[in-house]
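Just one chain follows, in the form predicted alone, and it is written as structure tokens.
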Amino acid sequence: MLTSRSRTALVIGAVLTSLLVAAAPSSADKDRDRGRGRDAKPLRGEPLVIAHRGASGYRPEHTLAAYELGARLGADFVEPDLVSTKDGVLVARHENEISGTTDVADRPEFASRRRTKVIDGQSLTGWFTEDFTLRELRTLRAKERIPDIRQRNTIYNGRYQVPTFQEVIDLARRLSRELDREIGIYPETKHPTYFRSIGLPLEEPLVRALRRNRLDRKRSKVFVQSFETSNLKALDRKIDTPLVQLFGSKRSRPFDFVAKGDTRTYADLATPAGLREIARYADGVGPSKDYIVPRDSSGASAAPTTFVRDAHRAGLVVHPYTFRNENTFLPRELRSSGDPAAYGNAFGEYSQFYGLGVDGVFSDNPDTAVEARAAR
């Protein structure tokens, strides 16, 4: 039973609560003046596993299948790069040109699709997907994208189509429940600049699909990603969801930085005043592996850097990709042989940087990721 002196010390708490939300700034003002960033440190924990397009490592990259056994071995998250059919759509293909990863090419009826388009200044000849209605890309099947080095992949080839995200979300909550453990979601926009000077923009049908399917909020178990800084910035403005600026090559820019005549590098947004930068609308940095521990001339690994540092002090959690088992993808020290396809000691690799502070790992190899962190 509560007091006198209870029941006076509640109601003055609760005055004094009620003046200083009343005189508390908006969260627009937050994130203005103190920067998104901060609001990142609950996120920080155990480190996150993301399926990196899935369980690519063992499944042709972005299909149900993979995401799906990415899940089942044990990844927190699922990764769908996301782009745009004719109609509007948005699907998971890491690219919109997509004669790698389906069977567009053997199609005859496709033929005539056939373009050459210049996407972030690059000119590439293929298919794509903004020429194509959902009902016809449909009709096509998924193959693996690098047959050299996961030759075991190819006997799953024709036999998945290209999903739509919102049958990304509608697996991830189903496998939630027959798992028993929040399965999120990792999406990235490819190419938002392109998509939007062809009258396809991205974040529209996103930012739609995640209040549709209440995704859209701070505690969502849902990263959204970009190698843009634009979309990123309209997006903060529209939902809660944490934002994860992702880093190029050091020497390259975001394109919408090119299209605005923004000479600043990905390098440049890695110093701690670019870090400070992002944490202003972003939560979280997906630096490639070598910002964090490069290679050298021979491929060997080199001192640590101080990103995660850096990116820790800016309120910024860290999740850098990509994570694979075979050789061709590992520092020199940890190659098994002179087999690009052979399995290298990717342990060690996960090792270093569970020990260097990342927050999370982009995977082709969840199981392998999960069982790293587990042994830390």
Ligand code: G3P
Contents of the next structure:
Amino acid sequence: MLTSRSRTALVIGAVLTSLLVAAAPSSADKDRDRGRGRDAKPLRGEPLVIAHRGASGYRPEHTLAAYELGARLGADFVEPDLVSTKDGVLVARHENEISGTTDVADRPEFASRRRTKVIDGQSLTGWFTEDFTLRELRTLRAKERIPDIRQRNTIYNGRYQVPTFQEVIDLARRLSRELDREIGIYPETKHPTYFRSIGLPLEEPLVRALRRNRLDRKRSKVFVQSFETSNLKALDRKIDTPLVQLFGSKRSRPFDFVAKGDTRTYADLATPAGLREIARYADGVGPSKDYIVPRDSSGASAAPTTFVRDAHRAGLVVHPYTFRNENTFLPRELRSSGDPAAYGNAFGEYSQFYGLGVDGVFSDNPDTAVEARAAR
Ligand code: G3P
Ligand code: CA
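Based on the form predicted alone presented above, generate the structure block for the form predicted together with the ligand.
Once more the chain from above appears, this time first in line as the rest of the complex follows.
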């Protein structure tokens, strides 16, 4: 019987070994598609647990406390979403509009910074990271995004700062040493076309940070993800780090498609042909759970699709999002009651997705994901 520690060590060892094998350059690697995705086996193994925005089921998201707890609860990776400050520093926030996750609206000194902007075609009013220097942003404190669902997390409101990407990397390094297993990072570029349009591109500082920290190689325990396609294609030419194409809602389009008049939707990209195209520049896909297990009009699970099989055939690993313990995020048959904040049978959902062959899960509750994985 393997202990969870030896099991984890085996998994990490297998991943690292296979990544090292994958790092051996072939002449094809120098080609335009550089072999991306044609064989996802080196990136496959036991499903990875990715602490989504940190252990955001238990701490305000995208704080060092949330990432640290995620790693300590057994996650293989921590996931920072990245946006830019006014002075071009990458910081971890799900959105550049920060009134929902910080106390900025309560700060009289920043009242005049309130703006209305159009971000990816959507009009938003609030406070935006790109209007704050890092020094100013650091005076803010994080708060729970969904206090009605996660009331317990609100006791941590006001305790934590907005972290920089470098701090997340440093934290992962420190925890890797302390926990004696490598904690990976899984950064996402948020609104890359928008940030480039205002002169604060995300990709250049991201690449610099990865290179500075020697995380720009195939063997690095890093995945870089984006809902847009063009920036992943550009990153494919600059770094060897595995890349993951995220999928938004089926009827919507990547914003770079919208910007250049490409009418294809994410549903089009989810077809076998679309997945084969993605495999030319990416190594994996990050669909929302319903691409794999749709829900009917009552909210109950419907029959699984062929998405996982199709992606694997295209040579892509599959890391769906987002797994959460609360009833409101679960399919109807796994809910424990009508209380949206109460926990339902999250184990049942993990078990189904692991059984369908996913290669990783983005989870707000990494301990649940790890325990479900161990029980397979
Ligand atoms: O990046 C995977 C998942 O996090 C995508 O959704 O909106 O939580 O960033 P979101
Ligand atoms: Ca994300």
